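Presented below, as structure tokens, is a lone chain in the form predicted alone.
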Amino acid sequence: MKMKYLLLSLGLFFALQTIAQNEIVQAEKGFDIYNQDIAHGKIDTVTYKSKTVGTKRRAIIYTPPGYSKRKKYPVLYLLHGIGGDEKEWLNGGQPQVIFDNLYAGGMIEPMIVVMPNGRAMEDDRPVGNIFAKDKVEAFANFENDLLQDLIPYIEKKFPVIKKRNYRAIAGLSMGGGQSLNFGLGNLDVFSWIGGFSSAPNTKMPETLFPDSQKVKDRLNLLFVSCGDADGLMNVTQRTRDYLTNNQIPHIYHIIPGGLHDFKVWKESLYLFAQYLFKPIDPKTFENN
């Protein structure tokens, strides 16, 4: 018997190494391209009433393979930059593809993704200036209506499970600074967190982290990543420092040579979809 027991504990020991060694370092070759011999998932286009804008509103929803409304799913929210909108994620970097691939190599958890306007105003479109301040502030709104609206609506008429531990945010530059001052500000909402190339309207360090603990308490997974060679590398490097400083878990992947583009954004949510939802080995993040 005490045979069996010891067996079985090197069983688990070697397993957990695994784990360890396993941690996903960059995207595997053809993980963006189109594979017509797996199962697909669904892309839909949905209108939400928005209180906060005083309009209605749309959102990209992608459904995984084998959807049924008998099962409860977990949900990402998936956001985009400053120059896009609800669409800007499908046809730049066709998560659909993605994720299909992640699925047919059983590498992800079933999830139901939400790709939202982040623009939280009458007209919401990429059009004129989109630096321009009114649009901004659209952005930073769009708090209000993501908490107040638009997950209250996927709620109502999508079978997810209604907890924190469920429920993941992230996003590329002006979206990658939405997830992470909305994520971080909300951690009763949110347990999985993950900036791409976040771009400056992401708050400083000190008021992202008000309380370390709490943080290190409460989120599952805090991803940040960007390539070298993105002019607001220092954003997310800012970010990065106070997170090690401060002994915060985190996973920080750098593209070598990328830049401000869907080149490291999809290969960002590639990575950033395989931990979600999951066990993490506290191991993971040590070198981190």
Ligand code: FER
Second form
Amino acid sequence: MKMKYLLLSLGLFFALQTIAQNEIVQAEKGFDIYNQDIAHGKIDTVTYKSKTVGTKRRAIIYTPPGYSKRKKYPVLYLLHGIGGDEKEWLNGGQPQVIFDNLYAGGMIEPMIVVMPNGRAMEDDRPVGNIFAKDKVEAFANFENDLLQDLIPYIEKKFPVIKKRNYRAIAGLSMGGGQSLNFGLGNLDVFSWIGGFSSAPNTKMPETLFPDSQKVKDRLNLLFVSCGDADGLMNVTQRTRDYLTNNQIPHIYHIIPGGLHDFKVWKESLYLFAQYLFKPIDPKTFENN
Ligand code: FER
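I've shown you the form predicted alone. Could you give me the structure of the form predicted in complex with the ligand?
Full assembly next; the chain just shown is listed first.
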């Protein structure tokens, strides 16, 4: 009898191992559909004092189902695009629905998601000419706001793990460029980085990766995705070429026929989130 259970649990162990090692390649049907029968996380808005901008700034926070101040969480900073603000992901992508579904399926580690306003200037609304020089520069200036104002605020107010292995940064388009620039530029702060349909604010590869060995040593995950029908595909392609040529492990996810829209960004978030804050089998990066 005992032997039977031993064999059964051994079998189950190997079956789970195989599942765990399988690469996550596609979003499951219904991954972005609201399900009223499962537990739901909570959405809040916070305001923090920004020394960088000299104003009070907003960020939206999603805490997972079962959230407790007695636990400690890793954090994903999730950034918007050139026409958006802190509400863009919520309005266009409903990441809370994607995350609730992932939690219900036991597919992700509990984490806090922070959705800030990435246009670090006094009037940070996406009004007027969203491509104006001062507005584009404000996206670069957000690096200072993020590192000096927002992260310290989050780490003071929320029960989070204050270590690089527990901080992720990802975003769509301008936010993808910011994530690559700020993430790779601050490997002591972030170790999980995702750029979805990254915009031309993405630094050129030689500047983005001044030291490929350091990236290889420090990074847990670099994930780049894009729709192959997106007009900005060239940005992801040039980053990708550099990663391949320099043998820097990464996940490259191309969505056939994908445009510059939330279909691509939701799928990217769904896939990226499943890798976060877990050990990654190095085999995942092969043929990628
Ligand atoms: C550009 C084209 C697109 C650019 C930014 C974008 C700064 C951003 C697009 C987006 O965030 O959706 O030339 O330059």
